[in-house]
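To begin, one chain is listed below as structure tokens, in the form predicted alone.
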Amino acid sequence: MTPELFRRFCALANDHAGLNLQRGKEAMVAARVGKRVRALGLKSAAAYLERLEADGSGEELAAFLGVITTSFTGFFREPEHFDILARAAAVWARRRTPVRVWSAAVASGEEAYSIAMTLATTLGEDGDWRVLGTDISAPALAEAGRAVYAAERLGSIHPTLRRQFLRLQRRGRDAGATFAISPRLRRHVAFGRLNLAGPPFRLRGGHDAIFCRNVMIYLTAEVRAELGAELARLLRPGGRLFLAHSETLADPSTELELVGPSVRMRPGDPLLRAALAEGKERRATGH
């Protein structure tokens, strides 16, 4: 790929999705933009970046935002934010109100079900929870829907939450086992495709808590500021936003309080507040 065509195909990258694609990323954006070079029989890079120029209805330039992006996810990643998420959670239940938590970077779906399982252990699985799980990648988010995994993708799940929330669906010899996330579970679940980069959102406020987690890094410190306002906004009293522990926010000024490591609160709920001093107590005391 010549420079010229990756700076073209980083300006798209940054004016329709935030990224900020730097000098040496040039093999991971040739690789990537091979793909669909491939997949749509077409000649060369550069003939693809004519068609994503002239392309009218978006479909082509949402599967080059999606192939471009990096989806790499797991369950129960960082797995202190579901402690933190599980002690939250039970705070939440003497409300006796719905919660509602957002996956705002879902890819294949790893972290809307890790934050599930964690919601069912808490609340119940009948108990009046939701969990949204939006991503700009419209394969990644139907790989989340259909919420099948291999199994050597499910090693980080206790073997209590596997044999609750997980169905064998195909004992494997070449191609290794299968499993499905329960019924159960997969109801309380809902995905939708979101570009991050486009804030204010159509969505409803009021979330206990958000996941953004493994996406600041990729994004332009203006986009980072606009996407941290806004997922403040869409934040209740005492929710609390998560990122990736190698993540900050643009901008200091956020109204978002630090209350652990790359875990911020709304502050406003007296609950979730005396339960934070209460947990931070416990752990100075040892008990």
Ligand SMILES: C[S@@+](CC[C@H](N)C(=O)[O-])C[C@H]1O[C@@H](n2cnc3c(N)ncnc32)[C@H](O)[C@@H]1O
Second form
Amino acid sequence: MTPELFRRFCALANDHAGLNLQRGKEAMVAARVGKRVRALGLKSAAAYLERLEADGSGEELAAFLGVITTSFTGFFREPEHFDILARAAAVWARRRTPVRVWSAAVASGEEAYSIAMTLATTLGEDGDWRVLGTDISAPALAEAGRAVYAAERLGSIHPTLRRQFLRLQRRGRDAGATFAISPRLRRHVAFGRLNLAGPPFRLRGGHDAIFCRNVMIYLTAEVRAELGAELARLLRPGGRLFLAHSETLADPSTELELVGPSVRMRPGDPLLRAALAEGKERRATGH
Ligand SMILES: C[S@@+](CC[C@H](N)C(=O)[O-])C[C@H]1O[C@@H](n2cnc3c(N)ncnc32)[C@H](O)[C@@H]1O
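Just the form predicted alone so far, so send over the form predicted in complex with the named molecule.
All chains and molecules follow, beginning with the one already shown.
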């Protein structure tokens, strides 16, 4: 791919998804663009760029953003976040109001279902809680909605949770087998397309937790700053923002307090603060 073509593909990814594709990513961009070129039966990356720039419907642009973003994920990735979520959910249970958690770059769904398994365990399968998963990538969201995963992707789920929330869908030797998320868990989880580069979002605020993990690293500093402020707005007081361990918010003035490994909290929930302090004390004294 020529430097000029690379620059124009990067400009599209930046303008439409806030993606920060820099020098050094040429081979990755060329390989991923090549995938679409072959899928569409086009002759070259240049022909594909022409198609993209003339795409009035936005459909091919969505497909391009879907292939250009990295969608690596897994169940219970960065597992300590789910321990923190479970402890917070035990406190929310006392509140007796619906619990809402948003996975803001959900990829193929594993993060949303890990959140759902955690909430179902703490708040009950019939509890009043919901998980929303959003992503820019339509193919990733389609996979999330199918809720069917190959056996080898389930190793990070505790066996008890696996027995409770996964149903054998297709038998097969080792890697051939697939499992579906149980309908009782799925009915709590919804998916939709949302571009994190375009705040303000048309979402109701008051989320108890937002997971926005392993996506900030791909976004420009400008987009990250706007996004941080928007996520803070969409949390309820005491709500938690989970970033990936390697990530930070671009804007240090964001009102969110750091309360754990890459976990931030919107201040203002005395109940949660008291319960967390109590838990910390109990752990420290061993009672
Ligand atoms: C590496 S995955 C992270 C998945 C999951 N959050 C995790 O931590 O395992 C990054 C996801 O961010 C999505 N993404 C990238 N840019 C985005 C944007 N501007 N808006 C919404 N999603 C975006 C990608 O499509 C991809 O599914």
